[in-house]
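Consider the single chain below, provided in structure tokens and representing the form predicted on its own.
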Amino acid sequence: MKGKVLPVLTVVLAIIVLWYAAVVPMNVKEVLTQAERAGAEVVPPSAADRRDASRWALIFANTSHLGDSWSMERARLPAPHQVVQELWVSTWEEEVNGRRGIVQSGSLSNRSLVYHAGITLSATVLGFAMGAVAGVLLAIGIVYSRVMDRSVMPWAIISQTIPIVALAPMIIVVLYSVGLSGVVAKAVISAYLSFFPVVVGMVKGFRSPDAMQLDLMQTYSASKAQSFWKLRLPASVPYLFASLKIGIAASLVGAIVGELPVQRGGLGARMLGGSYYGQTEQIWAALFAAALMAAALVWLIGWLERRTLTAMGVPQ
């Protein structure tokens, strides 16, 4: 366990250090404005000056004014412990002591990440299941058919060139013009960009029985039914879960994605928000809400694979 900690520790205390360090000549220009008009003075004292000038240059003839950098509101990039600030409020402290929150009127805040983060759930759950599905179903027709291999394939290929930020709108659009919105409509878009994965996963996975163990079903006279729920399923079930773990990562960024041009909750319009306003902490903790929830979906399908090869009697 120490050998499997300790490594992300050192990469998760390295990457804190240079986000601190980034904090300063990212912000450094904003500091010296509100320094200046705090009546502080600062070099060069002209803003237009400043704001041509190099921003190292800033840090090196203005090191006494840096100490804001890590405190100030609105930063251009705000300091770690602003954005785990951002997240206890935006959760704990709005659903306990809110309010709004779930303690004082029943139901949960519509300001919290908790609720943001429940809508974008149920759209990446829903795409993910509905790309799962139709992902193993056109795997299993490319496998027993020719003229799918021939003309699916290309064309699953061919959709994920399209950037998804263009067609996430059309997608929108078109399923509320046909009376789907919502959910339902955030889940499609998930669903396009993770049924590709398991699309491609699963292919390998039918097809990695190799020749000696298909003569041998066709010697047992086995059926194609048959070659698939005895051999050719059970040999992709490590695919399969390769597969879901890629598609439910890409299925909460089509969730995302999907909220941008509806902005009625959930993670993307919570980041849309916060670049309206420019509340940089408020994007931030969304971006932390939406990987910490990558993370426990992926952690749960890895559950799954775990149980399930268990199960099959595969040594883990």
The other form holds:
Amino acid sequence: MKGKVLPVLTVVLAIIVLWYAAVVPMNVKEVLTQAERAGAEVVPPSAADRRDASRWALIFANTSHLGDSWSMERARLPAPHQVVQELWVSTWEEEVNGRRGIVQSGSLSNRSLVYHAGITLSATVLGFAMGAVAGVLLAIGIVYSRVMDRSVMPWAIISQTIPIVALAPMIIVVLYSVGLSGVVAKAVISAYLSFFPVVVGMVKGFRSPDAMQLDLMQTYSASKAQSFWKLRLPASVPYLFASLKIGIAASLVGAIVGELPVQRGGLGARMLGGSYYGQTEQIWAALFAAALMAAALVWLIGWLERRTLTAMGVPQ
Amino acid sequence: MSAPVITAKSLDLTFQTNDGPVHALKDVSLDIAKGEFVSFIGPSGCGKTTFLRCIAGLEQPTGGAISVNGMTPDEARKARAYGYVFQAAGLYPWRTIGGNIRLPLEIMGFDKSDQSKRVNRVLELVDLAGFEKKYPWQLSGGMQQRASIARALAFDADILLMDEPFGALDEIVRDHLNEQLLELWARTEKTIGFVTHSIPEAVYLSTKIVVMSPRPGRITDVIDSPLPRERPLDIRDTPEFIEIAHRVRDGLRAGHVDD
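Other form of same protein, the form predicted together with the partner chain, not the form predicted on its own:
All chains and molecules follow, beginning with the one already shown.
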């Protein structure tokens, strides 16, 4: 763990430096327009000429007017500190000091990221549970039934080649027409994405015992159920956690994609809302909230994995 | 000598492979009496492991007849007639040593208190008392193999089938385990079928040595050992021992000339 801190920090630092640098060319046209309105003389003076000019040429011609690059409102690319500030304002400030926040109103503000992250989290967790259970059951079927082995796997693979962004609105519409909406509909999309890594991982896991271990079970005249519970299932545990880690991340993506067409809250709705109104800081803040949530969920599965493997006698 | 516990009559087994049929066993006939220690020796491909697997009902012969305790191998397996020890210990890493030995007992439905008694007894037998709570990775290779023998002994089968159980171990550990195995055999009066490719090991352990040769897998010689049952390790330097070893080697060579 200690050996990782320095390289990770170095990469993070490099990204931040690169980001601050990228802010200048990304925002230069808007920055110059704003400076011109404030009375500065920019080169070239015509807005139309500036629109066609190269960003780099504009930067070198107007070096003294770039001061506002990192503090633009609705910047094309907001600076890191602006995103961090937006994160702070839309979580702590909104909930603790805001009129709608939990401190003053007793319930979470629908303008806060905490509220939206909660909506996304509930769909993610529900969809993940559905996907994991479905994945494990399908894997059992594939391992024990030759027919399922031949028929299910190709369809499972095809299902993952369809772009989920195209499929999600149709799933929402179909489910709505049979009376399912809200969190369940989004969870179905999450499950659709998360069952696949679980199927693939668990088929491999259930098949991981070698011929000798299966022969040993046969010398005991063990039933299929007994060799499943006593051999195949425990042998598959490391594969299970590896696929759950991928599955939960996929599940979060599914929940966010499911929120795009629905627009009833959630980080996905927040991102799309931000792009409608040019609130780039809001998009970035929601993105970071999603990334943090994914990291936390993957870490949680990793923690469960360590606990389980320790209980199963694996040396740590 | 008592009636044979294992009888094979003109046993044939042909595997169908992509390169055509392979005669793993051809016209193999053998009687094994109760309490015998029988070694099967021969180069790879001679069918020694296949024959052991036929006794265990893990392979189905394509011709001839085989009976174990007067039953078919499948029936004998269900009647818990034998314990099988593989080349690798194959202990489940997620179970303790005690848990691994308990595995067949759980599957066969022994009750809990009986399970614990049996685990203690067989751990004692293979000299692993006190290791019940340890995990396999905490034991050396030789100790793991002893634990796997204990696992095969736990449900009191009369026959112990061992497929090169010490093949992966170094010579010093192997000598020690051979000595212990003889001691265990004397105490438990099991019938043992033992596959090996080591001549000294076969001669040292067996009351009967079955020499086999490949293509097709068949028996070329059956040697009834005149050595006493009580065998210290230095018996390997006696003229009798060396003479039997010679005969085994000759048998193996004869098999090769046929190629």
